[in-house]
Structures are given as structure tokens and as C-alpha cells.
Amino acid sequence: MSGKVFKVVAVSGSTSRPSRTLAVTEALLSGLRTQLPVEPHLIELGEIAPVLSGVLSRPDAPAALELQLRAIEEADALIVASPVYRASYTGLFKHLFDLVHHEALIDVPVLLAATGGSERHALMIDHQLRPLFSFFQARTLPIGVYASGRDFHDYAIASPELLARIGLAVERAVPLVREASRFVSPVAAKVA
């Protein structure tokens, strides 16, 4: 496996930019660059918004859409992140994961982050996030990241901590991606 290139789709949630959230997905990202051959794939929920908003299905996705649909559902591992709203992640992230086949996830590693106005968000990931890509069968990694807007100056990740976390999430997440054996969904069977 060491000439392995990995497909990581990163998907940031935000519908805004700049956006904190981004700064999140992309520094993640990044970590998992420096550590893997990696094949990157950002979906920002903003650029897709105009389009997913009116999808009620998914034969009633546009190309456009599809190919991203089809990137999410064929990544070896995912980072996502969710800016959090109302106690949650925002509804167009939830919609987007709605039209993913659902056994198209089965044993993917997810890496999955939050963004907050505070701290009392934090367990946002393990009360929202985690149970979606549960019932979704895949793995999520054991180390969240979870940043709130005193972490940020400007839009950049500001906070010693906050990149201490997001190294040791790719620390932790490396082993993982490296030795998660895809699971074949029959989704992924008809795409190739």
C-alpha cells in the first residue's frame, strides 16, 4: 500500500466566506497533505448552496451536483466540519448528506470538526455530528476538532492550542486512513 494515493474529500459546511470553518477544513487538510500522498477534494457548502437548496432527490441532481455527490461517496476518507447553528450543523450540510447513497460510507474514515461562537458548543461533534456518520457505518476518528471565534483573527486560525489539535487530529488520523480497508458498496461497484 505505500504507492497509495488517498482520495480525502474535505467538505466545509459554512455557506459564508471568509469563513472560520474553512480555515478549519483547509488546515486539516493541510496535515493530512504533510503526512499522506493525498488526492485532495474541497466542497464548500456556499459555492453548491445555490444548487443543493433545490434538489429534493437525488435523479434530480444537476452534474454538477453529482460529482460531488460521487467524490463524497468514492473518498477513502472525509474531513468534515459544520459551522454550528442553533445547537447543530447547518441544514443545507444535512441536506447535502441526505443525497449520499447510504452504504457508500461503510468504514470511511471521517474526520469531522465544528465551529462555534463559544465553547459551549463543543460538544456539538459528539452529539450531532458523530451520529450521522454513524448511521452511516463509517469510522469516525476519535479526536474532533472544535474551535470557537476567539481562535480566529481575521478569519485565520490564531490559537497555539487550537493548532495543536488539529495536529495531533492528524496525528491520530493518519494510521487509520493508512490501514481502513475500503468497504466495496455496491454504490461504489456501479461507479466503476
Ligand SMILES: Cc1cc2nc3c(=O)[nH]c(=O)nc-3n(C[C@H](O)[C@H](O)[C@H](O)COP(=O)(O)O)c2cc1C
Second form
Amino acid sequence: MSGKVFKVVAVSGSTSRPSRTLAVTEALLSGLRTQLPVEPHLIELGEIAPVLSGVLSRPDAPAALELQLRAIEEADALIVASPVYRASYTGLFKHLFDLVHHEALIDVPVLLAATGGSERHALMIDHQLRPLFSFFQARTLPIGVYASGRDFHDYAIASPELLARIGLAVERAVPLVREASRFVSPVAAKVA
Ligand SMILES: Cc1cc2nc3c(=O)[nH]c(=O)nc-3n(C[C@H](O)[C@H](O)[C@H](O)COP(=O)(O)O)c2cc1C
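Coords for the form predicted in complex with the named molecule, given the form predicted alone:
Okay, now the whole complex, with that chain kicking things off.
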């Protein structure tokens, strides 16, 4: 048993609170924490939005935002979740990842999640989120988690099906996160 503690960064892409996306993000993060030694880092887009929205290039990022970008770039694994806005992730979610170095996520496992008003945009995970993280050459995990309005009561998860899906996503993520942490790609090492 290595004593490795996994740096897991979770990004919740909602700009409002309370937030269903945040509830799913936190459930995924705490699920991983039950099965792996994890150093968790949660980024809520709503909290960094006032600064993030005014930063158009990385050198302009103030220290507090730079800290969050570094956390993403140095993560052993990411959980990324966004509400569906107009059939995609939110503009600010994309803007955050536009500021992340294009080689910093090579081979990093990324667990994808989204919430929407209805079931109709469940494929946002595979049609929008997955290609974005494929661009980064990240290892997008096979099981994504999608939740719609009826999975929640007062912004808390209320559906056994959603909890089961979260459990499955976590269970499937754990061996892949362990495996990825043993593999350091030459490009990733160079970037670091
Ligand atoms: C500007 C805007 C656009 C939205 N577009 C969609 C959409 O295209 N498809 C959908 O299913 N839900 C859509 N919704 C609903 C949200 O995705 C849904 O309520 C989500 O769970 C909100 O997440 P939050 O509680 O974390 O903020 C939209 C909501 C807003 C505010």
C-alpha cells in the first residue's frame, strides 16, 4: 500500500446557491473520499465568478484565481460538473478551462457530471463535456452522472437512482484514479 494522498479537485459550475450541481459535486467528492485517501479541493464557480469573468488571459489572473487554476492543473483527478445552459455547459465554466494550460491535464482522470431542468439534455455530458476534456487529453471516465430537477428535493438529492449512479461512478473511478497516478506521461512531466 503506497501512502499516496490523491489531490482531487472538484469544480461545480453553477453560479447560484443553493445549487443542484453543487449537491451532485459534493456527493461525488465525498464518495471518493470514502474509498481513497483524498486531499479535496472544491471550486464553486459562483464564488470565483466576479473575478473570473473579468480575466481574459492567464497573466491577468489575480493571485486568488491563479491559486484555483494551479489546483486544477496539479490535481491527480478532477470532478467537473456543470448545469446545462442552452444545451451545453455554462459559458463561465468554459471560460475557467480556457485559462487552464492546454497540456496540464494530460492523462488526468476526469469524472463528468451535469444537472439540467429535464432529462432531455442528458447527452450534454457526452456531446459537450467529454470533447472538451478530450481536447486536454484527459482520461474522461466512462461513467458520467446526469441529474434532472426531479432527482432533488429542496436542492438535496432525493432519488435513489441518482445516488446509485453516483455510487457506481465512484466505484468505477477508484481503480482508474489509482492507476493514472502511477503513470506519469513524459509530456505531463515536462509541463510540471
Ligand atoms: C440560462 C439557463 C439555461 C438553461 N438551459 C437549460 C437547458 O438547455 N436544458 C436543461 O435541461 N436545463 C436548462 N436549464 C436549467 C438548469 O440546467 C437546471 O435548473 C440546473 O439543475 C441548475 O443547476 P444549479 O441548481 O446547480 O444552478 C437552464 C437554466 C438557466 C438559468
